[in-house]
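The data below hold one chain only, encoded as structure tokens and taken in the form predicted alone.
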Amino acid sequence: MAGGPSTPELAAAVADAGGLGFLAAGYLDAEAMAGQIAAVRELTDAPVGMNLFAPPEDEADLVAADDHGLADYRRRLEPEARRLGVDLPTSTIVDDDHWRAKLDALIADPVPVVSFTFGLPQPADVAALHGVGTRLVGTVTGEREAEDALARGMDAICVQGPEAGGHRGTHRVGADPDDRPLGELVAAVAEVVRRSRTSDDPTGTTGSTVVPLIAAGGIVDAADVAAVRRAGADAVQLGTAFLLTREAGTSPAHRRALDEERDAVSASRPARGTTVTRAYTGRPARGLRTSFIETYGHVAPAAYPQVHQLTKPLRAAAARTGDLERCHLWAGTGASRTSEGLMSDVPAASVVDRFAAAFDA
């Protein structure tokens, strides 16, 4: 929930209600991240985690922007820039989102839990974070990534299904995300964890540490919770369900779109629905359908963060003017499936309470 929706107030409210609130370090530098940590510590004494974007490890994800067709995509977007009165950047770079500085800051001033998306930390960084008492969570979208997360020493694994809103946490920018439903992915990753334990302890008698599984993606009601628990999940992670809470930093345009989607679904009127696109950032991400996605989704290159940088002025101008057809409106499938999962201006604690009751049922 980087880029605005995640706030210290939201993380603290979730933590105080008995959940594990998370802050989002994505798109922030180390100083801004530290400011978020300081702010949440003023609000709560409960544990709060931090999520980081991991930089690419594969050389194929580090090639020059021109090799990704960025110049052609920029030409296609020029009419949109003129319409919104903004200039598109003439160059883009592959950056690491201040990765090293953030890790150093979290080692110097630890938080209880750090989670990673888009990849995993190097073994030396895992050891350093473990050395200051931090538990680590790796986001995975399939079995191979789960194997890598176990090999890197993650303390828990977040299994992110295709139903999830926002970016899919694939470890390769150009990878086509696994489209198996969340329950199937959880069951498949649970089997990976089981095999790993059996391999480490063939007799099954030494009490090897169990790596908990967290299910994420499209979870909006008790039936969703029950389904992922049956598949092997130990916990659930929520994003879209918090977007309309009063503590979230969701933009007014984004809130309006979600309100309209909820109202349409409740009234059985045609709704936008959600889809996965690279149009806004170059990485697969799920959001409400827009004309921008329909026009550019099929030609957007698999280049992150270059496409994110390229479209940033467009998205900012659209958000300022309330132009929903050009905004990125991240949301999971639950936004279009039921109105129960999206209540406007409710306290985040009420969302935690509702899902805690579902989890304990």
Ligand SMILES: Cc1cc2nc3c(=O)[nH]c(=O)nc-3n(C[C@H](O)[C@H](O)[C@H](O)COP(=O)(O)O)c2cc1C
Contents of the next structure:
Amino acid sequence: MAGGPSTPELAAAVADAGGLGFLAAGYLDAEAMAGQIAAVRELTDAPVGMNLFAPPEDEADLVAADDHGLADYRRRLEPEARRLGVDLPTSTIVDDDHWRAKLDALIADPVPVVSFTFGLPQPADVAALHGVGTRLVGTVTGEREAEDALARGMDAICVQGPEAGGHRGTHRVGADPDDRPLGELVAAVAEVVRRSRTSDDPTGTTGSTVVPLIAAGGIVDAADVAAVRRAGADAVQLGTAFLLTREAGTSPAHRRALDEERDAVSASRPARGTTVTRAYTGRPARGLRTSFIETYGHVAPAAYPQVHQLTKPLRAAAARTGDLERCHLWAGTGASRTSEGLMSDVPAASVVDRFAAAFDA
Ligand SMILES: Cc1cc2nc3c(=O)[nH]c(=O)nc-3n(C[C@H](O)[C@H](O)[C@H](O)COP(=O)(O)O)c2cc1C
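Mind sharing the form predicted together with the named molecule? What's above is the form predicted alone.
Entire complex below, previous chain first.
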């Protein structure tokens, strides 16, 4: 969980509890990423993975900003910037999140597992990472992306459903994300894996899933685990369930919003609920509803990372001043369901234990 929630402490606590802890390299340069790896190695000997934002393969995703109505969006946001006392960037910022430098660093100093969202690494980088013994996980949001992940040699596939908190990992920025619920997506991707397995196997006798499927999105209790297991998932990936843990680096504003949401739901008071929006970053992402989303969600252009860079000063100021209506409050659908997993300040190990028990049930 890039942007703060994932810390070395959280990844180490999850790993020590028997989960596969992950660090987040998104928004960090290679040096900062290396710092996170060094910190986690101080904390645990258990394997910990690293997650990267893959840059778009299709140049069309990086077309001139004005094509996406970015200038218009900037004009609309100016009053917000004035209110918060910040300046919006005057030029369009397009970056690749230090992709090359981070891959090179992970090849030079390997970690056991690297996962990708927003796309996949190129074949040469897959080979280089495999060459240093790293297992690779590709995030997919539908069958086509799953086929690409298999063709690219991913060792496991993370199937991310529409319930997931944070960004949807669609490989194309402009793609309308698949709305089928996680269970259906997992079953559909399991079928893709089975078919590819059968076509690789002339005897046709195996049919077993060799590329494990990890289900992600809205999983907060044992019933959610059972449902995705039935659909064909081998493992689950949790984000929201860890946001309020002691070890998470979730900002105070974000924690307050999640606390308020849980308390409102528990007391049957009106709650924010979650929704998917491009308002903050230009990519679809699920978070708690805010007035920023209500006002700008329908006009935000599909331009990532341009919109992310444009709204960054606004969001930073809002988080600093605790202005929840202008913060991005990423959360999955589970945040609006009463759940023990969203209790404040619990140790991450207790969350892992609860899910391990659900898995074994
Ligand atoms: C605050 C937050 C940040 C996230 N950041 C990332 C990220 O950097 N990379 C990534 O692959 N997924 C990211 N995700 C998505 C998670 O990997 C996962 O798909 C999602 O949390 C699962 O849904 P859940 O939040 O309902 O458990 C993020 C999710 C949240 C809530």
